[in-house]
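Take a look at this one chain, the form predicted alone, written out in structure tokens.
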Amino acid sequence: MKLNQLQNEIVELRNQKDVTILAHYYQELEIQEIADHLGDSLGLSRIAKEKAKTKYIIFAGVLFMAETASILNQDKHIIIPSLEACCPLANFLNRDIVNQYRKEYPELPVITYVNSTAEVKAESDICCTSSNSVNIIKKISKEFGVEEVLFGPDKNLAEYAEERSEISVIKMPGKGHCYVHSHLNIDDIQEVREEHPSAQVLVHPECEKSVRDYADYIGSTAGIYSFVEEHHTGQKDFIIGTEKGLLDRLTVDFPKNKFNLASDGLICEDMKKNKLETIKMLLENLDNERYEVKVPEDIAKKAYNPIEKMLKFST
């Protein structure tokens, strides 16, 4: 891996500072290359809690991810390179909506996708990610002694988890979705597959049901990566049904394989708002409070338990 001048300057600064750089797989490849750790939501949550021993964490992702890191690390400075890097999916659900559902279904546990705001996590019984949602639903429903759960904000992940867990799921609010993954449709995939008939189709559970039903494999971002890692010697071609950043990573890590994006629309504009230039600026001024994400202590205390429970249930 040969870095450009700006990347080398960042790496040199990073090595001199008490800082850890975390980057999601959906970041631009040039940011992935200078990170200390790469991962999906669950993986980065674990790293923020267990491996990031530095005073400062630069989190190249979107706002809810930096909030999660702040909840787990109240004694550290969590910095995000773009304050505009939000997650439209997370904005479908707020504290008031969660409490409305709680009043209507007081006996049911509230499960919230980690792609949610800190205040929503604080109102939850447990959080989940796309990789552990099925397992979380099974365990929490057993703990509460119920055959139904409340789940938000992603309706497609809720449907997927319901299918796999055989536990009834009430969606909060019922229309939440990721604009990137819900954009993908069967026509897109079939058009790509006509050009690559032997390719396996790998999609994210945030995709619509028709897309999931068509796929050869459904998994989280890290799950898709692991699937390729396990099968790349026997399978040459893959069609990737998640954000382009993962395809870029796979192309570098498995150069003998062919990776095809299932649709040109699989780009998260919010994830791409983080820039190398800003990361360098932050490394030169780590106490820049403008870019720091600090979840208030009262919310962080409430939100810590559902996240910690998720991590415990994921072992």
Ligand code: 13P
Contents of the next structure:
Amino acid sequence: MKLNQLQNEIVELRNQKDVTILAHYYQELEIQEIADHLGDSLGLSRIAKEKAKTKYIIFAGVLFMAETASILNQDKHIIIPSLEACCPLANFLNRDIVNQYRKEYPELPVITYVNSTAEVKAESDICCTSSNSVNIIKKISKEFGVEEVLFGPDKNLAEYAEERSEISVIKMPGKGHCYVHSHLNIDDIQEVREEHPSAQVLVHPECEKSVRDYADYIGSTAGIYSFVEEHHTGQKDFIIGTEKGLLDRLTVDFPKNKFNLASDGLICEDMKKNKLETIKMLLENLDNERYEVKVPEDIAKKAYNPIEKMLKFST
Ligand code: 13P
Ligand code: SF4
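Okay, that's the form predicted alone, but what's the structure of the form predicted in complex with this ligand?
Next comes the full complex, this chain leading.
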């Protein structure tokens, strides 16, 4: 991998300073290439908690990911390259909605997808990500001795986890969705498949049910990566039903295979707000508090337990 001049300057600064750069798979390739660690939301939460020993963490992802890192590392400075990089899915749920459901179903555990605000996490019994949702639902329902759980905010992940865990899920609020994944439809995929008839279709669980039912594999970004790692020798073509950043990664890491994006719409505009130029500026001004993500202490304290419990349950 040959880095350009700006990337080389960033790597040099990164190596001189007390900083770790984390990047989600949905970042532009040029950002993935200068990161210390690349991963899905579960993997990056783990790294933020267990591996990143530096005083500063630059988190190239969206706000909820940086907030999660901050909750797990109250003693560290968590910095995000764009304060506008939000996840609109997170805004479908707030503390009041969670509390209404709790009142109606006081005996049921509240599970929140990590794509949620810190105040929502603080009201939850446990968090989950797209890679551990099924396991978390099974374990928490067993702990509570119930056959039903409350789950928010993504309705598609809720349905997927319900199908796989065979535990009933009440969706909070029932309409939460990701604007990137929920717009993918069967017509888009079929159009690509006509050109690549033997390609396997790999999609994220945030996709609609009709798309999930059509897919050969459903998984988180890291799950899709691992699937390709396992199957790339016996399979030439793949159709990727998640954000383009993962396809870019796969194209570089598996050059003998062909990866086709299931739809041109699979771009998360929010993830793409992080830029190399800003990362360089932040490395030069690590004490600039403007880009620091700090969850208020009382919320962080309450939100710590559901995240920590998720990490424990996922080992
Ligand atoms: P992962 O958990 O697969 O990283 O997904 C995060 C996300 O935002 C999906 O849209
Ligand atoms: Fe949020 Fe969807 Fe972007 Fe993921 S892809 S960060 S769920 S908007």
